[in-house]
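Below you'll find only one chain, the form predicted on its own, shown as structure tokens.
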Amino acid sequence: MKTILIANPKGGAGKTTLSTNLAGFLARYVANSRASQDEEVFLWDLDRQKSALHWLSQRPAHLPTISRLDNAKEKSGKGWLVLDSPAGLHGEKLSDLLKRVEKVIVPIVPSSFDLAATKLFLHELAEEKAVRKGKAFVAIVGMRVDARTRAAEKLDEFLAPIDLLVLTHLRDTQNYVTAAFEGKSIFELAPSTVAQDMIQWQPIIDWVLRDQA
């Protein structure tokens, strides 16, 4: 099974925004991929706040199936898992989640706080053996992020040293909000309305499903 981490230690990083709306859209493509017609997509949170499972709760039923993981023993081996991290995550329950994963996003918001934190959060993701080894690839998204203010140009700043690759940001909208309402993805709803989004997800698109073809 491929999975996605989800990963950012500071509280309000966007983390179930990011890991909702991936599954989301991993339903849908395996939804209308004849390659993929034999697999599934979960979304396992390990948020003490469950979010990410309220929202599946609230999914509509006619929508592309996400089903809820509970624990590594339900994990079969093919399909899709995308894995909501919790607020603190570091040392050993770190790293022992990137011995699971192939792929790791780390959302981050621009504000001094939350710099602040994923900075050191970094330094700890690069010094993992998986990652050093190549186990477990690292990307950065910004989230809520709008362009030409002074938050991204602060974002852009903190981002220009760190050697890892970032992939886009995305921008501060109440199409995640609704979305989020209603059980659903940004890419279930009206095409017109986030037509902008779909831009900015591209990047993030194309990294994941980067080798799958």
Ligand SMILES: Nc1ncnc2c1ncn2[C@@H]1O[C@H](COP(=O)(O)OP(=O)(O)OP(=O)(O)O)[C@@H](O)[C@H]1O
Given for the second form:
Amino acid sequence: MKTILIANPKGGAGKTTLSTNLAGFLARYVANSRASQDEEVFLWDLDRQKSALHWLSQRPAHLPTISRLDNAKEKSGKGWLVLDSPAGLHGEKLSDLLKRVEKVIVPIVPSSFDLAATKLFLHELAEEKAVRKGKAFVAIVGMRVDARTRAAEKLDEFLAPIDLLVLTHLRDTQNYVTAAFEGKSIFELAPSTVAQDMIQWQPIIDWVLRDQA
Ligand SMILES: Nc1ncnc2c1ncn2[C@@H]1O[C@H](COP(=O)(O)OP(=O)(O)OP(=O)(O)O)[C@@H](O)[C@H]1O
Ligand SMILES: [Mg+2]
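Starting from the form predicted on its own, produce the coordinates for the form predicted together with the named molecule.
Then the entire complex follows, led off by the chain already shown.
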């Protein structure tokens, strides 16, 4: 199973937003693609707050299926697994998880506090064996970024010296909030409403679907 971990120890960085939307995208992708029709999409919520599972419980039945996974033993078959992780993830727990994933996406909000809190984590991630040996690939997504603001500039400055792939910036929009309330991903909202978001998501999609990062 192709497994993607969404992680950032800073609370509120956008992990659950990214996880649920990625799972929503993958569910549509699998349902619409002939080559992937025998694949399933799973969401595993490692956070005790269970926000991702709450979202899944709200998901309308007619939408492409996302299955919940609660335990590594259930992990079998073909398909995709998105892992939403809790704030504070680091150390041994992080190392253990990295052994099971192919890709890691780190959402980062461009605030002074978030950048400071994420810095150590990015260094820790880069030092992890799975990452150093090219078994787990890491990419960053700027979250709630409004281009042409000082915050966006600060994020670019922060990321410039860091040798990690920056995929895209996602804007701050109520689309994510609306979708979350309805158990949907933004891929399931009216296309005219999310046109700009679809463009911003494309690099994430390309990277996730690519065999090798
Ligand atoms: N791009 C965005 N535009 C608007 N709101 C957003 C965006 N990304 C995240 N949010 C909102 O920010 C809040 C925090 O996001 P989210 O819950 O995804 O973060 P988290 O990293 O999972 O938090 P925690 O560490 O508590 O698990 C949520 O209310 C979410 O709806
Ligand atoms: Mg969360």
